[in-house]
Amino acid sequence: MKIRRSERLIDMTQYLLEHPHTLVSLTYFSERYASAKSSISEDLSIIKKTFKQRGTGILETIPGAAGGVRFIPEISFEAAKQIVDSLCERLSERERLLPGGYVYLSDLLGEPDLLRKVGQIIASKYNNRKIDAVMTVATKGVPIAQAVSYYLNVPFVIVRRDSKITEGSTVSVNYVSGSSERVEKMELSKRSLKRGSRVLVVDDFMKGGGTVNGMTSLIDEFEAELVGITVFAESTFSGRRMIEDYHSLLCVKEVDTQTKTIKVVPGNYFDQASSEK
């Protein structure tokens, strides 16, 4: 049955924003809504002015026969700077601080929306790298890996530190904690990762960079590749860091457990954006 445009624009715009980085054809959508290809492509092109309007993303054109339209989900530099001083701010508070310097995050990584848009904001700095999986160790990385593998449309993939049962066969590493300097084990399922995957590391939290490292050397071991690493935050470290190259959302600067402060800056992912502008 045909329906109205403002029905077929309204449902074809959220079919998108449910479908990031999937081709979709001019049939399929001139079938689903018993419509005129001339009339799907007026639509895709009021949604595609709306989408860069809003920042919502950018609806890609792919022409030829094979072709369709592609959703790429994207935030403005501004947006994110937005959002990552607000949680600068919040982050500061100092009922935050716990003892031992730690800073309490986790109630931050169960907003739903918070982690949306921190998930587009990582999302957005991969959009034009292939991403196959998206990796994270349990169990705090995991809401932030699932929102960017959300956005990126790609499986993600949970390492842990004891095996389970119910994970099969895996294959495991030791690595050194960067603030410890213990060795310990990570593990990840046989099945979780197929050889060749190109692999983006996310975390909550990083400090000496052991963990990450450990997921590296797991990427390595089931021979994929390591694409990228994006942390939600990281602590100033005085040793030196087991990871040089990745970026970070925000920076915890200063802990004072004197006074009770923390000073938490926008981590390195701007100054980086920023170059590329």
Contents of the next structure:
Protein chains: 2
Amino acid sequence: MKIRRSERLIDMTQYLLEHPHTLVSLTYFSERYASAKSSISEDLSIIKKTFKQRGTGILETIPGAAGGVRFIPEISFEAAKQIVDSLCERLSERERLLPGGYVYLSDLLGEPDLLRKVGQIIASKYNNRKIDAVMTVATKGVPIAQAVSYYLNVPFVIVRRDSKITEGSTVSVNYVSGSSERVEKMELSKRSLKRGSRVLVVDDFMKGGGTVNGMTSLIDEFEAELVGITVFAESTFSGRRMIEDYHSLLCVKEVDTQTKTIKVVPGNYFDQASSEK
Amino acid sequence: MKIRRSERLIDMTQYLLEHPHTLVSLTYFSERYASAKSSISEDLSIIKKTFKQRGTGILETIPGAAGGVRFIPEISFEAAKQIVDSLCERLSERERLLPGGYVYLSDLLGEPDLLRKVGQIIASKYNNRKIDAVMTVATKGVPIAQAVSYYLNVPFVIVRRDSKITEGSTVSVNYVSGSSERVEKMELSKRSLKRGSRVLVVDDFMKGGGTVNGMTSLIDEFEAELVGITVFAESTFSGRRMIEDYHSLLCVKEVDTQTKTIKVVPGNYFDQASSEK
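Please could you give me the other form, the form predicted together with another copy of the chain, since above is the form predicted alone?
Shown next: the complete complex, the earlier chain at its head.
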């Protein structure tokens, strides 16, 4: 059965989207569609052009016998900014204000469409860095970590504050919770991270940076390497922050429990994006 | 600028994959590509055919003025079976055996490629049911819930065993942990689930069914409706199980801590699939 170009384009698009950051050989596609490599090559250049035009990402071509193509998902600065601007509005809704000045986020962190976009935005920042694992802390960091891991196509590991028998041996560290100054404990299953792994830390919210700081200590304990830190939202913190080098998509500037107002602006993700580009 | 069919096919494929279970009007595509509806119609029939042939899913066509197309991701029985068979092998690895006869799963629940497949397999089971939300319990159920929610395109909500100030008001229930017979408490943020919601419950592991049973009590408390229960893995349970009607992808048949062997077989997902089809 001969497979037409249109069918190949549809199936290849799907295959590439589901295998980001993965080298796919021309031979693989050639066999999958029983088509000549020259035809596959032409297909790929059409896909490459369309992905670029539509802001889907970059289709890298690696020449040579061991070569092929690799799809790197990307989001443009403008598209990311638009998504974050609309998030600023949603986060500012007064119903989100909880006693103690906390902001309710759990609904957002359960929306698949939003998570897809957040994953894409965060992953885009690290497209040129080698990353072996995404790390987060349970529970609310997990959706962010999973969303990012889908686009970077590397596993994510979950640090826990409570001990579980289903984790096997663990490594634990103590850390100072920045806002409350309490000393707490977090731990990670010993078998979940290899020595030398290059790790991206993500979390839902950062105030004093204590939790994120705890994760960087864990990375040290595992003799792994920190590549970067990105949080979904940060809040302006009056004390001395433990973490300096990080990205945030959103920044909760002010919370006024009297007037019930929350002021949210785009985070430093965009400052750095403009200076890096 | 005129947009060629090949480019439309690539971009439409991506759009449909990212918007499962969503009605997209012909007008939307027609404007997106500045192309006639008749051309869009032809494009869609090519995509429909290719998706069907490749086992990607069904492209439903809804006729009329309010019509359009809807992409329903699906996985074939054979493809699902093959994935689960290879999972049986991985789960049987003796290194997974933990003290107390527990099986280490956390690495699998952090692999994006595996989660994509598991999400697709579980979601496929409920393609013909109306579902408003996926529910799970923290922490290890979260990756499963998120994976399924990506394919069903509905939000997921996370039930917690510990109280958090960032959740606002919660509703809590007591439940009996099936294996240990302890009475425990689980709770869900009040604003996370609307009355009357149709809920799919998922979890990573089920032994006695106590945790899942707790979630069904919570669903009652919210005056919501249980649509179904699917767990990634179950273990054979000698006692009386609290939950009868559920699906499992994997079943841990035997764990022998002496000989360090784990016997894992496909779960009842496949029994029912064959009888339903």
